[in-house]
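Here you get one chain, nothing else, as structure tokens; it is the form predicted alone.
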Amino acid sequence: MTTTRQQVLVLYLDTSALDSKVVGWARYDGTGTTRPTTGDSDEPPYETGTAALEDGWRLFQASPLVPPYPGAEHATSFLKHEFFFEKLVRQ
């Protein structure tokens, strides 16, 4: 019997446009077959968003734009460019 199992991607991007440089990342794999941790590699995935839907990542959700206070324009705060991707990997 196969079943499908998912593997997530988060990518945060330097900017609101997915060819922008990833700055930030998170994997998460269900099918169990690795275990992604938070800073096991200083290399992103991948250099931009577009890359990971080139290697057959599905984007499923981006974060809003969120435009900053008045007078809050460079404060430090999270990571606002937020975009999803999934693979569906058959086992």
Given for the second form:
Amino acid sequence: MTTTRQQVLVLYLDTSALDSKVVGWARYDGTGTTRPTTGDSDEPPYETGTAALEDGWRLFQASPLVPPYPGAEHATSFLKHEFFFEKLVRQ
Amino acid sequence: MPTTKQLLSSVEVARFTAQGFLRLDGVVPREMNEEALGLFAAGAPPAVPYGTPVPVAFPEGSFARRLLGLPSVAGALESLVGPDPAVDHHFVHTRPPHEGSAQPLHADALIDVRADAFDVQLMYYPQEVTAGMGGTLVVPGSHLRRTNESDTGRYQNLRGQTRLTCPAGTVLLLHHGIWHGGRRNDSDTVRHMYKIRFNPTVPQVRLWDTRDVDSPAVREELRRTFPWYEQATARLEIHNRILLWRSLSADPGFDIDHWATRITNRPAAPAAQRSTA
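Now that you have shown the form predicted alone, what about the form predicted in complex with the partner chain?
After this comes the whole thing, all chains and molecules, with the earlier chain placed first.
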């Protein structure tokens, strides 16, 4: 029986623009055929977010732009510009 | 081998302030590395109560005491946390061959918001670490970010990350807040890493060799950005380093590109103007 599985790509971009450069990335594979993990590559899979679209990934979530909390304007924390993509794979 | 304690220079401490770690390649002699491999294979050393002075935690002649007594290690440690630090805890991390999981990217302990102090973690690698052995993943310049423990686990890879490979006898000294993780061991070799965390017992102010504190190279180190920084956040990182360097160097006017000065500028009105307002 053929089923559909989701592959997920998370890209962290330089700015909130989807066509800005990739600074970080993560992959999760619902097919179970690959096991991406922490620290497994030094080169990003795409140079920009739009390059992922051009390769067939479907964007389904982008981080909202949240104003800094008063008093915490200079604190740095998580990466801000997180974009989630998916590909649906038939198995 | 030199026997005089080797304090860090201002440029080296500025580099630590910017990148959050310092790397001392191959500073531990071969005989000690071989001794360590035997010790570590026999099991983890007994735990030490939090906050124990070094001489109590590691008696004279013990392996750890001799490791900390190596001139380059002793000098770097004193430059960062001062003389007589307390041992927070220590542990031997061992990764068997083809051990299938990587640690998620994390910072140790709780979110630590001290702006004028930090703990230092020593990581010692008694054997050569090759790419396949999956050494420690470190993210340069991540140490001043306020995140809690493994909340960063979603990030698998960041541009400019350091996937450690090193010769035997290498020591890393890390700011407590650095994002890091043990990588998957894809080799046939058991990998050991010995970690000791130190708490300072003195103010961390001008503990190093400060003769070059006014060198332009200090600013060059502090203004460095890393490939994973977002454009806007990179400026915040440098701002936060300026504040830390002001504290470490006891120079409250230190700045880079006027950034900290500009956003704290509050000119006082002339006395005459105030009286007529």
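Because the structure is predicted, anything quoted here is derived from the model rather than measured. Numbering follows the first chain given and starts at 1. For the two forms, the rigid core is made up of the largest set of C-alpha atoms that agree within 1.5 Å on superposition.
Engineer: Any chance the CA of Lys21 moves 2 angstroms or more between these two forms, core superposed?
Structural biologist: It does not, since the Lys21 C-alpha is displaced less than 2 Å between these two forms after the core fit.
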